[in-house]
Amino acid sequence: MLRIVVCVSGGGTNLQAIIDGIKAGTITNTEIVGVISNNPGVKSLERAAAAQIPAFVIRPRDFAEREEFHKAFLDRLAELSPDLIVLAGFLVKIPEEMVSRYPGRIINIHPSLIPSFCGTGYYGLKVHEKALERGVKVTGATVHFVNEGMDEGPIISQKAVQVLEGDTPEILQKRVMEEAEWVLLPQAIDDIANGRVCMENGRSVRKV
């Protein structure tokens, strides 16, 4: 059984997609052992409570130094003993030590077709604002393993989503979630849980 910890910052729609996938049996051999949020009072925590999943709030602002936050965050992860850490809209830069401690065991969902509209400053609605400003006709989402770089880890899967005339950032965000994010992330977790996908020698590898 793959033990996963889901890290969130806001509404938790991807968390809900994972919860629903496990309940429906589209994600197999997997259990969520904890949810960590850097914000109190967010919908993600309500979703975790409704699913009876232990949830924890660890805020950078509650610590005098960033290193203290990193230690508290890593200590909580160690207590939960995850096989896989899922960054599902987690808007905090993770500590470098986390990458070395959990090599090939951290994945992230990003709302664009990497390498487009990714890296520092590209998160949440900002990604879709920039895509519309650039006038792209196709966008999408990417699931990737996490390395030391920002959105630079090996890509697991991507799914394209059409940009339509009259789209606002909010409308496009919703379409990307529905058509790509909520599909890709559960699939990736199920693939990892069942040995179909892994990271080897810094590359994403899909087993036959």
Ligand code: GRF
The other form holds:
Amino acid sequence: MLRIVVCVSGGGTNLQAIIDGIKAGTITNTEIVGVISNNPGVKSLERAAAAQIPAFVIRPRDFAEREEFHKAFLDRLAELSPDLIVLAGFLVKIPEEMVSRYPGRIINIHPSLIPSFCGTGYYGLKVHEKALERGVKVTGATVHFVNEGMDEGPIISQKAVQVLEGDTPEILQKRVMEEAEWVLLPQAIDDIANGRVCMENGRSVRKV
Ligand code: GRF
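After the form predicted on its own, can we look at the form predicted in complex with this ligand?
What follows is the entire complex, opening with the chain shown before.
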């Protein structure tokens, strides 16, 4: 049974897709052992509570130094002892030490086709604003293993989504979530939980 911790910051629609996938049996061999949010009072926490999943708020501003936040974050993770950490709309830079402590065991969902519209400053609605500004006809989402960089780790899967006439950033974000994020992330977790995907020698490898 793959023990996963899901890290969130806001609405938690990706967390909900994972919860629903486990309930529906489209994600097997997986248990969410905890949710960690860097923000209190967000919908993600309501979703965790409704699914009886232990949830923890670890907020950078509650600590005098960033290192103290990192320690609190890493200590909580150690207590939960996850096999896999899932960054699902998590908008905080993770401690570098976390990558070395959990090599090949942290994944992230990004709302674009990496390497487009990613890296520092590209998160949430901003990603879709930039895609519309550039006038791309196709965008999508990417699930990747997390390394020291920002959105630079080995890509696990991607799914393309059409950009339509009249799209606003909000409309496009919703379509990318519905058609790509909420499909790719549960699929990636199920693949990892059942040994079909892993990270080997710094690359994402599909076994079967
Ligand atoms: C959304 O912008 C999504 O595209 C990205 O993170 C943000 C919040 O997602 N992955 P969620 O609803 O909190 O899962």
